[in-house]
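A single chain, nothing else alongside it, follows as structure tokens in the form predicted alone.
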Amino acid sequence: MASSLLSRQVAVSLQHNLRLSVPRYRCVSKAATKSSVEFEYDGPLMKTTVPGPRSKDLMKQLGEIQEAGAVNFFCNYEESRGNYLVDVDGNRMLDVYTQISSIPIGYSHPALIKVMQNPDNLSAFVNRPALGILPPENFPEKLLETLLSVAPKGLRKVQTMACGSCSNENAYKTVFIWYRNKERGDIKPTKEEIETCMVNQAPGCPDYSILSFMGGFHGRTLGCLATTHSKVVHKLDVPSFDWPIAPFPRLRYPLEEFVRENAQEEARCLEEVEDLIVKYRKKGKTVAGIVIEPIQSEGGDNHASDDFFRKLREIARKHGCAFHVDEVQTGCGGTGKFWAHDHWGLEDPADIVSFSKKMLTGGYYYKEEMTPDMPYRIFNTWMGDPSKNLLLSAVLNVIKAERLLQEVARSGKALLDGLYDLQARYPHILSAARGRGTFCAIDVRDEDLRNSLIIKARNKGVVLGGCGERSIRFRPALVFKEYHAHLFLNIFGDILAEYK
């Protein structure tokens, strides 16, 4: 073991010295030499183009079983470690996308392996209970230890779910039930309401709505899809609801250089939100809730100022709407704070905060008054998975012990500074670098070039993701360090140099 660690340190030291000898424009980490983490690789290692021959064969096999057109390549997760994803052809890639932002502390982390190897945890993995009716004995304890230990400000209740879409779908139902009970007061549902709800008619099925924003993404189930406005492929041919869609601010970057123009754009959008709430109330489609992402992710990594969100929260309160913050992609530390909306400094907390992805389980936090009034109103067979709480407990311990939120701030600064430098050197290709923590993005000249750069980067050993019309988004794990940022920037810089 000692000799293995020593050889790894020597290799890293040589790598660091080599970096110092490359041309001056390359990114050089000023951080301490990479620490010897046994489960982490030293860098990318490419053997074929991606997808390689084995991946292509498996894609053909899968295509005969189900629609597999979105598959990029097949992975060898047993060999994947830390920030590195290994494919079935033996290619080792620095993963700066991490399963669409859903890997919290890297691949095959020892702390998570330990959870799986603990015989006391076997039952949670073998017996998946119907949590709504038959939860295990330790379920309340594990919720207190995990999800409630990191609950957003002002929210002390949590409902577990399986994924982001079902989390938001049930959060919307919670909003509608809360709003109708608020209107109804202490009166029980009428006979007419009970009868009409069974045939999808009012008043039993009130014509409420959720206000969402152009460019937003909240899931692919029917209710969520009505609030999703990011890509045509998600929505085409699927019936939807007549719910209001407000414009999301289209800001100019860097934000600090366009304060006046961006403030005017945000004021325009906030005015439109209020107009829509009034308009839909008049047409009998009362806005019961407003849903928004702290950073629009799938829709193009669109940002707004903290002041915009504070004012939006005030509008929701003024009109009696629930304020729902969708933290499915932004939650669990990627922006440098555990919850991205912590950056806003809200005096009045959100009513609902949904989560999934890096949290390993889905669900939503909610205020006491949002609690459904009867059992089975928010319900499905599994309602999450208690084994995920065991893994989440280990993740939270690693985040705390290794001070990963501070690490995200450091590596995020290195990444964003590097993106600023690259767009300054290649203004004909890149623009609008932006980000919070490691939750970063940059725009490419057009969609075709964006897609080409992502493929070129993959064949050079870096996994990236696209979003919006022409953006590249960065979603590394929380264990992504400054030297990983510089490694990526050097590889990406070499690719961009081909376009001079």
Second form
Number of protein chains: 2
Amino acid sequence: MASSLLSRQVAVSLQHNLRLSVPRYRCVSKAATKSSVEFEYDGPLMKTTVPGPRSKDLMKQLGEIQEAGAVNFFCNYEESRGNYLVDVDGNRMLDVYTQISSIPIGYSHPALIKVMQNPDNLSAFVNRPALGILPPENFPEKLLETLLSVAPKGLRKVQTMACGSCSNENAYKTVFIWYRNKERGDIKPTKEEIETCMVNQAPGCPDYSILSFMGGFHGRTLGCLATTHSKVVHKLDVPSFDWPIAPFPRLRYPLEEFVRENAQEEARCLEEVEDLIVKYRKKGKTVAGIVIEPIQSEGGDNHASDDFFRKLREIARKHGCAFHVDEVQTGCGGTGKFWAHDHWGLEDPADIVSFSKKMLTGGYYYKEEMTPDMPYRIFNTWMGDPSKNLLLSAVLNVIKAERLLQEVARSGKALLDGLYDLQARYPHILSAARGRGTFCAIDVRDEDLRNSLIIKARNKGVVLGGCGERSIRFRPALVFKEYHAHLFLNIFGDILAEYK
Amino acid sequence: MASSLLSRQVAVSLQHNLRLSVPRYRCVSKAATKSSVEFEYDGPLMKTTVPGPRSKDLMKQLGEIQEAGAVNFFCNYEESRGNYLVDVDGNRMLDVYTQISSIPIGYSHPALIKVMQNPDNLSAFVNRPALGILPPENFPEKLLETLLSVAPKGLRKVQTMACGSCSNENAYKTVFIWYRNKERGDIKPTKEEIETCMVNQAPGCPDYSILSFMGGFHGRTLGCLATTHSKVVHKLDVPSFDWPIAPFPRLRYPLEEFVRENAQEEARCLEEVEDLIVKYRKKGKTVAGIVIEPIQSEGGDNHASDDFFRKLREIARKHGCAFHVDEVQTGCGGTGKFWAHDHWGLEDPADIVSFSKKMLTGGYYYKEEMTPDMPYRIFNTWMGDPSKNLLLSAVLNVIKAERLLQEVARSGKALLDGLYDLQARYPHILSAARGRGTFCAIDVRDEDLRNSLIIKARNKGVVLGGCGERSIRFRPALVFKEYHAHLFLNIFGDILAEYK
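Starting from the form predicted alone above, please write out the structure of the form predicted together with a further copy of the same chain.
Below is the entire complex, every chain and molecule, led by the chain shown above.
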């Protein structure tokens, strides 16, 4: 490891920072000074099937320590660069899944390494504060420079959290508190509320609900999980809340070819949303908020029209429910706009927008009126991690400097066009190619074939992910270029040729 | 900032690592090569009242961005060292609260800075993996070297998570899954279970419960919050589960003086636990697990005897419930043993032990039989953060090399003896001094006086925390020595003298 590419590069760069004349490794100094693309490898390189022998050995070791059955293979992150993930057996793969969509600008990006090399930043990594009570001096400045510089339209407040689940859990709590205070008006909490809340009973713990959608995924902690309805493995055996679940439109793709029938399906779902709000209010389980993903990801990359979301936002407003857009997976540029819901052109902004993954820190934006009425209502020890804000700052600079959203639009078009072409050539295998930016997916005939295609692609040097029952989802980093799309399409085309 | 102590120190140390003959700052090289104690300041130094003008200015700025009413003051972490927290107005305070008990070996510890300086470690900071599917090569080795090297007796499996709440949420899910499989035996989940779980209904989402204790704190996400019963501000307006809540013994201190009456109180609580298990089973809300803190922290530093916990463990076993010890705040040495529940001398180990805070990573240990039966049942994108494991490795080395548990026992005794002395001198103000190691607390006459003492102490250069209704809790780092205890006691004694 001591001689890994990354540590060589860092050592050299440290020397450079200290302005000392020490010979530089040519291959590395080049990498460190050029753009992320030139910095990376020129293609996949496979040495074994995956997982290879070293991975298998480590899987066994990890299996002694924890349930490790989901491990695909072990990685050599030191040698991974840009769009290429290198495993412990020396296999180098084009990564079109990027750690479940959580690597924003590729592996070992020079801009991120620079953050680590700056001695001014070290304190944030070794002195993790309790942000809610003792924030570091640069915390407001860093929030302005990072999260607030890309805040969704109409939202100027932001709360950081450690991960996606905590972001949604606390967003839901923010919604409940806001809703209850709205009902309460100027009246203070009653003695009964104060006493009953301590023992989990109404009225102190009101029987409010969050309306979610079938196929949605919002995390796996108990509050989030009550709004998650994507796979049995997420849900089975865990107690839950009786909260309303609306159907998410099941549309035909490509959307522009099935406008009329899709609009009917969407109208049906919206009607059901309104019915559920009324029904659950009658049941005494008032809907305080509606949560939705711009594209249902884990549930199978299910899209809906911009019009559907605009109408849903109107329904939320009409019934006084908060409108919470969960951008944990869709946020940070993958759809070609920074936030996927930027595509909708909402007149009245969302009330809450949650994020995590590629944003490196969890958290949520919220409207002024959603601000908790008292300190310590939304609180925990860490409330995020300022070291992640430093890395995010570098990520946002790279996105801007390298115009990565435009690149995503371009490479996304190449990818989707290629998928259309493949599904035309293999209609017995592929269908429903769909996507926005590089946030694309395609359906495979059945689950077994989908899984087998993912494994075959991996052995040819491409890391893909599945979602829903039989979809493949594409989640490359924002540094995925047109030629990476073509590279993938060529490899995938070769695999499909076996099924001619 | 560029000239902060930390960055000077790092720059120098980097030069040293690169073996270059550059002049070294004397004051810094000394600091970087000696032990953490010599490295720190020699006492508090106050320049303004706290919060000072710069903090107030920043509080206003942060208040525009988020609800920031809980902020005490803003910190200059770069200048903070060892037991001393420096604020943005140049005030240097002895920190006996350490970011709500989450700083293990003091600020800017040289061993942690060394982790950051090692180029081999950088990849872990810039390439955060989806640990559940694509762990780094050194992950099993690091788990063995860190978490498993200090595993509680009888537990050999560990799952990392991002924070304390996620740790407890996933521990509860582990308990529910284990319990359901135990009930199921060899029979597979039924079609009805599979269908109903997707819509939050029984039998797929069974009506199981976790038994918790009045005054307990286990986090604030919705599952955790259903077991938290410490303060109204945590609970009000958030929907919850009807889960059983047992009384936690209200003991008289010092424990050794009130053995007989305390034993009666504990017997009453244990009886109530058994009654609740029976009652909730009858109600169809089977108790799958019992969760408890070794010392109720947030709820007011409430202790119980080792015998109480041993008997509680027996009750859990007798009724087939999992026994989950929440060591998020008590773990990592503060009580003088690595885990607070090491004091109990359990014959049958706990089934689950959760941790976070000073451990730097969240997670939980679990018994072999609690291992989930399938991959992806306990899962999320990050499942922890390997960069935190690297820092933890350094922390554990320091604890061992500097025999910090023995130091904690020593400084804890000095602290508690001092508190006994103060309460003898000010019986109209102080009572119920109690503690294990440095994990100490004392009660103040009323809430207002408690809060006022904390503020006065801060202005004299000591950071303290409150807990419960009218307690002060002491949560120094593990590098808090006897003379720090005396320093605190002198300052606190001076403040109390005003109340003579």
